[in-house]
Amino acid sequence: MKHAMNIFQRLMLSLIAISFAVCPAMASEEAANAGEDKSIDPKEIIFDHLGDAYGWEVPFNHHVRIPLPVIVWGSKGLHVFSSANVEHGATYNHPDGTSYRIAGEDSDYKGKVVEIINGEEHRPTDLSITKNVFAVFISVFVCLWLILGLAAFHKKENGHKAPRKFTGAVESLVSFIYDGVIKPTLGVKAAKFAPYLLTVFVFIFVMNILGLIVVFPGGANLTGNIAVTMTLAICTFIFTNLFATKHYWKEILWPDVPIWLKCPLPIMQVIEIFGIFTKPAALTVRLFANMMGGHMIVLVLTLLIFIFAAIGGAAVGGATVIVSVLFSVFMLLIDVLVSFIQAYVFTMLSTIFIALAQEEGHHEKGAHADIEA
C-alpha cells in the first residue's frame, strides 16, 4: 500500500511540472492567435469540447482531428467517406454529383453534415461513426475485456485461488454491488437481474472513466450526452415494467385507496402511471447533469490560463498556472471518485425501482412460503 502511494505522489507530481512547463507556453501561444484572429470565446471551446465531432481531436492541437467515417443516405443513397474530406469548411464531392460539407455557424445544422442540392442545405439519414459513437464501441471493448478476463481466471483456477492485482481488484468491485446493493435488495431475485445491473454499473464507470482522459481513446464526454443517459435510463425502464409481478401493475391500475380516488375519475392511476414515468427522467438527468457539470468546471478552470494570457500576456499566464493547475488536477481527482459514485448511485436506483416492481401480495407471498416449505 505504501509502495502504491509513493507511485501516485511521484505520478501527481510529474504531472503538475509537466503542467507548469507545458501550458504558458501553451497560454502565450493561445494569446498571439487570440490576437490575430479574435479573443478567446469560452462557451465555443467548452461546448465544442463537451458535444459530439465527427474526428477526434489531437491533444494541444484542436485543428487536427483523427478523422472517422461519415455514414450517409442522402438523395442518390449510401455514401461513405472520410471525415477528412470535410474539415474546415470543405466540400466533399462524390462521383455521382452529390456534395456534402459540414454546416456552419449560421445553419440551422450546425456543426452536422449536410448534402447541398441545388445550393440549399439538407440533411441526409447520418449513421456516421462519430467521437461519441466510437467512444461507445471503446467502452464496451474494455467492458468485455474486464469482465471476460475475470471469468476466464476463476474458469481456470476453478475457484481454488483469489485473483489479486487488477484482476482482483475487478472482482472486488464487483462483489461490492452485488453483496452490497444488488443481493440486498432483491434478495432471492438477485441472480435474474444481477447480469443487468452489473453490466450498467461497468459501462458507466468505464465511461466515466475514460471521459477524464484528455488523450485518445478517452476524452469523449458520454454520460454527459443526455442521449446516452436516457437510453440507459429507458433499459431500466423496460427491465423495471417488462419483467413487474401482477401486484405491482395491481397497485398502479386499481390502487388500494378509497374508492372516490380512483373512480369516476382516475385520480391515482393517473399519478401512478406518471410515476412510471418520472423514474427514468430522474435517472437520466441525474447522471447527465452531474458528469457535465464536473467536466464543465475542470475546462472552466483550464481556460483561465488562456483568458488571463490574452488579457496580460504569457506573464500574468504563467502565474496563473500555478493556480489553475491545481485546482484542475484537484476537481479531476474529485472527478474519479464522482465518476464511482454516479455508476453506483444509478445502479442503486435502478435496482430499487426493479425491487419495487417485484413486490408481490399478501396472498403470493403466502404461495411462497408453502412451496419453500
Contents of the next structure:
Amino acid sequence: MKHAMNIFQRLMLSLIAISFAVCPAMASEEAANAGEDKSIDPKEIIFDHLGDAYGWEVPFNHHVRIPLPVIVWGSKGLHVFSSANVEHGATYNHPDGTSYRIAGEDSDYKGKVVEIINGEEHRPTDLSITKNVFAVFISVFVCLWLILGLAAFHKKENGHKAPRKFTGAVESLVSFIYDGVIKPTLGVKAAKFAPYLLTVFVFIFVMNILGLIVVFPGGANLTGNIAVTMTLAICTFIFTNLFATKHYWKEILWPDVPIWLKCPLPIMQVIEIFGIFTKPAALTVRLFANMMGGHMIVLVLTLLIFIFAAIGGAAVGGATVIVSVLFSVFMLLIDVLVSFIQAYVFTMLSTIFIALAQEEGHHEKGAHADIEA
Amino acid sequence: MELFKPDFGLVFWMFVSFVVLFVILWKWGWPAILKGVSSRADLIDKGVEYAQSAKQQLDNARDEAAKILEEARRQQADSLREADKMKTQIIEEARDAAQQEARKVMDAAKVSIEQERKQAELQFRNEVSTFALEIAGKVVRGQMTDQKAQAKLVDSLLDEMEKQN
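Pass me the form predicted together with its partner chain as well; I've looked at the form predicted on its own already.
Starting with the chain above, the whole complex follows.
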C-alpha cells in the first residue's frame, strides 16, 4: 500500500513537473503561431486540430510536418505532388503551367488545395492522401494485423487451443460482439452478416483508439469526422436494404395500419421511407458527435491553460496547468471507454437495423392464427 | 464549417479502404476465427460430455462392483450356512451309524454272551452233575453198591431240579 502510494505520488509530481516544463514552451509557440499580437483564437485552434490537413504534424513543432501526397484532378488532368510544396501558404507551380496552393483564411475553400486559374481559386477534384486518409490506411493495417493474426492462430490450432495474452484479448473482443450482439439479434442469419458487423466494430474501435494517441500514428480525429462516420453508415444502409426481405418492403410500402392512413394520402409510406434514411443519419451523427465531443473537451481543457495565462499571468496559468492536465487525463481515460462504447453502439445499431430488415412476417402468421382460433 | 461538410476525397478513400478491409477480412479473417471458436466450443462440449459419461460409467461400475461384492458376501454366507448344515447332518449321520454299529456289536455280544452262558451252564451242569455224582458216589458208595441204581436215582433227581428251574 505504501509502495503504491509512493508510485502514485511520484507520478503526480513528475506529471506536474513535466507540465510546468513543457507548457510554457508550447504556449510561446502557440502564441507565436497565432499571430503577432500574441492573442490566441481558441476556436481556430480547436477546429484546426479536429479537422483534416495535407501534412501530419510532429510533436512540439509547428513548422515541420510529415509530407503526404496531394492528388488532384485539375484543369489539366491528374497531378500528384508532395504536400511539402504547399505548406505555409507556398504555391506549387507544375511544369505544365498549372499552379496550386492551400486556400487562405478568407477563401470559401479555406484549408483546401485550390488551383489558381487566372488569379481565381478553383477547387479541383481532390483525392489527396491527407492526414485523415493516411490515418484510415494505418487503421486498416492495424485491423488486418489484429484480425489476420487471430485468424492465423485459429487456422493453426483449429480449436485445440485457446489464444493467450494479446491474441486472447482480441478474441475476447470479437467474441464479445459476436456472442453478445450479433448472435442474439440475428439468430440463424448471424453468420451471414457477422463479417460485415465485426469488421465495422474492429475498424471503428481501432480508429477511435488511434485518434486518442496524440502523436504520429494516431491523433487524427477520424471518427469525429462526418465523412468517415457517414461512409460507415452508408455501408450499413446498403447492407440493410440490399439483403432486406419482402416482408420489410411490404411493411414500408403497405404497412399493417388502418386504410385511411395509407390510401389516399400515403402518410405511413412517407414516414416509413423517411425512416429508412433517418437510421443511417442517426448512426452518422451519433458516432461523429460523441467522438468529436471527446476530442473537443480535451482540447478545450488544454486551451484553458493559455486562456487563463493570457488573462492572469504565469501564476494563474501554472495553477490551471495542474487542474487542466488532471482533467485532460481523466477525460482521455473516459474517452478510451467511450471509444469502445461508441464502436459497440454503432455495431449494435447496425445489427438491429439489419435484423429489422430480415423479418419474415411471423406477426402476420400469428395474427391469422389468432383470428382462426 | 468544414467539420460538418463531408470531404469527397476522404469519403472516397474511406470507402475504398473499408471495402478492401472488409473483403480481406471476409475472405481470410472472420470465417477462420468463427470456425475456430465454434470448433473449440464443440471440442469443449464434447470433452464435458465425455467426462460426464466417464463419470457415469465409473458410478455404474462402482454400483456394479458393490452389487457383485454384496452377491459374493451373500453367497459366502449361504455356503457357510450350507456347510454348517452339512456338518451337523454328517455328525448326526455318523452318530446314528455309530449307534447302530454299537447296537449291532452289543447285540452280537449279547448273543455270544447268551451262548457262552448256555454253554457254561451246560458245562457247569455237566461238571456239577459229575461233581455231584462223584460226591454222591463217594457219599453213597458206602450205602449203595449197585452203581446202576444209584445213577438212575441221581438222574431222576437232577431232572427234577431242572424242571424246578
